[in-house]
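Take a look at this single chain in structure tokens; it is the form predicted alone.
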Amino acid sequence: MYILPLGLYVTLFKDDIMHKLSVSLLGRDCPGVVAVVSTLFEKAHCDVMQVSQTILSGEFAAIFIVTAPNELAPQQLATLLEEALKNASMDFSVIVRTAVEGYWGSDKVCQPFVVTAHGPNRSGLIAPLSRIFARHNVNIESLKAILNEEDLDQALFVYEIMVPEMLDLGRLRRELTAEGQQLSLRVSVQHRDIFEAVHRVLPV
């Protein structure tokens, strides 16, 4: 069991002023990772505000947004997490930094869209479409690459993007479609609400 140094406990109780930190973890997946991290947060008086976790090909990745006592510096929290994970025989990379206020697009009027690209699997399929998004100042919020288990030569890419409202959506569609044809990919662009309605699983 990992115990915080007594001196840090004393420091943490000096006042209630908090600041927001971003905690990123990457390492080999195994049971108990979230338990170790959340226990450390509790001991360090950090409240979890948001968390996103995923496992990909045996690798665990997570981002926690926490509020922490002002006296707890990002590097202090990183050191505490690294030691707690090491004591639990878990090999993880930890990055802690001051969380940014707001998010991309918070000062813009944007619409959420889902772009799917399906076709023969080969290297170099992600970069061309991503360059189109970057050129139009479209932010990729999520990207998934899915291989067909029955046919590994086929791949599906799902982009969740935020499109500025002033952007010419028709032009974006045409460029994505044209690029997809060059790559032998079938490209679809749908508003997220429509995409979710179409793909919603209804109870039997």
The other form holds:
Amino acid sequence: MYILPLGLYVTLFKDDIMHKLSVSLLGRDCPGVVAVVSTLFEKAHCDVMQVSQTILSGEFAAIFIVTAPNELAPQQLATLLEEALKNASMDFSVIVRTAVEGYWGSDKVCQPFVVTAHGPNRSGLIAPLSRIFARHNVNIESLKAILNEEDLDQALFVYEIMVPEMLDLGRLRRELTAEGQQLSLRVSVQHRDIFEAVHRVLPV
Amino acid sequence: MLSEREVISTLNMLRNEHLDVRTVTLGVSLFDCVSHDLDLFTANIKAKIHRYAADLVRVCNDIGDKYGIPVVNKRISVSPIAVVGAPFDADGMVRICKALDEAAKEARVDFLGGFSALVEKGFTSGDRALIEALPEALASTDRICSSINVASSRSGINMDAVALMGEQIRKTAQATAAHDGIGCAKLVVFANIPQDVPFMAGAYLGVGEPDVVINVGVSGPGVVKKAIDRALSQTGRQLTLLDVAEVIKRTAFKVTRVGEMIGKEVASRLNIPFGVADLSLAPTPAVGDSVGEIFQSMGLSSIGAPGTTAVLAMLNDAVKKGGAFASSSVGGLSGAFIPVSEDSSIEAAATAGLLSLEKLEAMTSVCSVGLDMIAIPGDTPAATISGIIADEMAIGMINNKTTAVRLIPVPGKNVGDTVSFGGLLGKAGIMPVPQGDATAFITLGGRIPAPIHSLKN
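Right, and the form predicted together with the partner chain of this protein, after the form predicted alone?
Complete assembly follows, chain above in first position.
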């Protein structure tokens, strides 16, 4: 019999009985949502590995990556969460899926760029630029629409994208600029580092 | 993820506040090009400049595109020609100057600086040849800049050189009379010239510098002005000058980070060491890119009004404090520039009679660099020009700082006339010069001894 180091034994054992799930929630924001959800995770022996939450126009959205016991199926966990939220008078949609290892771009060398598009606000401004990104296999990691508080007719869209290094950046820029002109949008494409250099004192 | 404020603030700096990198300057040492044979020497110079500068403009443009920050000027600085070309006479110096001009054009840079001599304590034959060659050299070339260091805090003021430069400035103006004496816009007289200035016309590569080096000059008067305006209008409370100094400091930090980042990336792509970021607030004639407008934002009716020197002192110091934190490689001149023709607001104040040469001289005691881009009557006597230079050199020498004089005696023009140099050099009204005669003083020659370096008061 082989004697394994304790840490490795625990890891093997744990992998054997746990699986990774992604849990997403969407509903009206109010105090106590995270408390209800995290209490249920604790009761169900789920361990939260990563979490991200945001609030937009009073809507709360969150994604949790958790490790759960193998016997706890995704749909079971979803039902438990829905009931717990309902009991707390919170109206939420819950989706639980088996989390997939790895992520887009992990096998590619990419550079982070920020694309901004600024101009008169109207419907249909996001799709044309997004289609260009998709055509070039450029991934959007964050998209924000910012309305000008003083002039609601003006909108600023900020795309944070990952651009594969092999991509012809000049061509992407030309296509975005041309599309922007058709939509009366002023488009800029800048490496993300410049925004950080200007505004942040980075940790040493 | 970036915050809304980070994105919007950066976009505003670029689109509305004229944020750019004013210059990336490639320093090239010419010591290893030296030869007794003029043809061989000029061939060596051109080959070496080509070797290192061939990709400079393309790389600067690529990196400017990548970050969305334009690199407005790409320039070259070289070892002082009076030193590396010491064996040659004035005719030889003119030929060297033309070879440098050809090299600059081949590299597609805006200017090449370093047609320079360091004569604060005395002349070598090379120094004399170069100074003698100045009028023809600057008239027969387009992109060459010259700087002559005539004073330092350690050596005093070489008054023979001051006298000579008064004459040569007049002759250079005459030699370029067809273009309103523009040769003088490429000729600057210094005290305590730094070895690593990236800005023209003072850029040259000092003898203690590396073989090749990238220095960068940031910009940002428009960014500083808008930041002050925003702070004054948006905060709900009355701001004090302490608050304004803090705003300037933070803004200088941002501007410097941009310059340093782009300079370092250019250096890395060209496989050349990065030298310094020069923090100087460098204006352009464009409205909204002016140092002079900052004075109005801070409550003066115009630059030149009482309080101007105090505002400039604070501005200059706050810029240095913010910039010094943003970059560990700060050098060059690093202060606020007040070039009259290149700054629309300063020019307007001077033309309206709100800003005199005397007030500008007072201002130069608290900022870099000096009496800069000032058009004066074409018939100004050489001794008067020399007297103005001597006064300015004295300020630099005593205060252990860089000062300089770039005067343009515009041939055929007098007070009330205006002159346009075009492009970044801008336009200016002819300013009156102080009355009185300095001829006998200038004729004395010799050297004003170096000052005592203790008993400071």
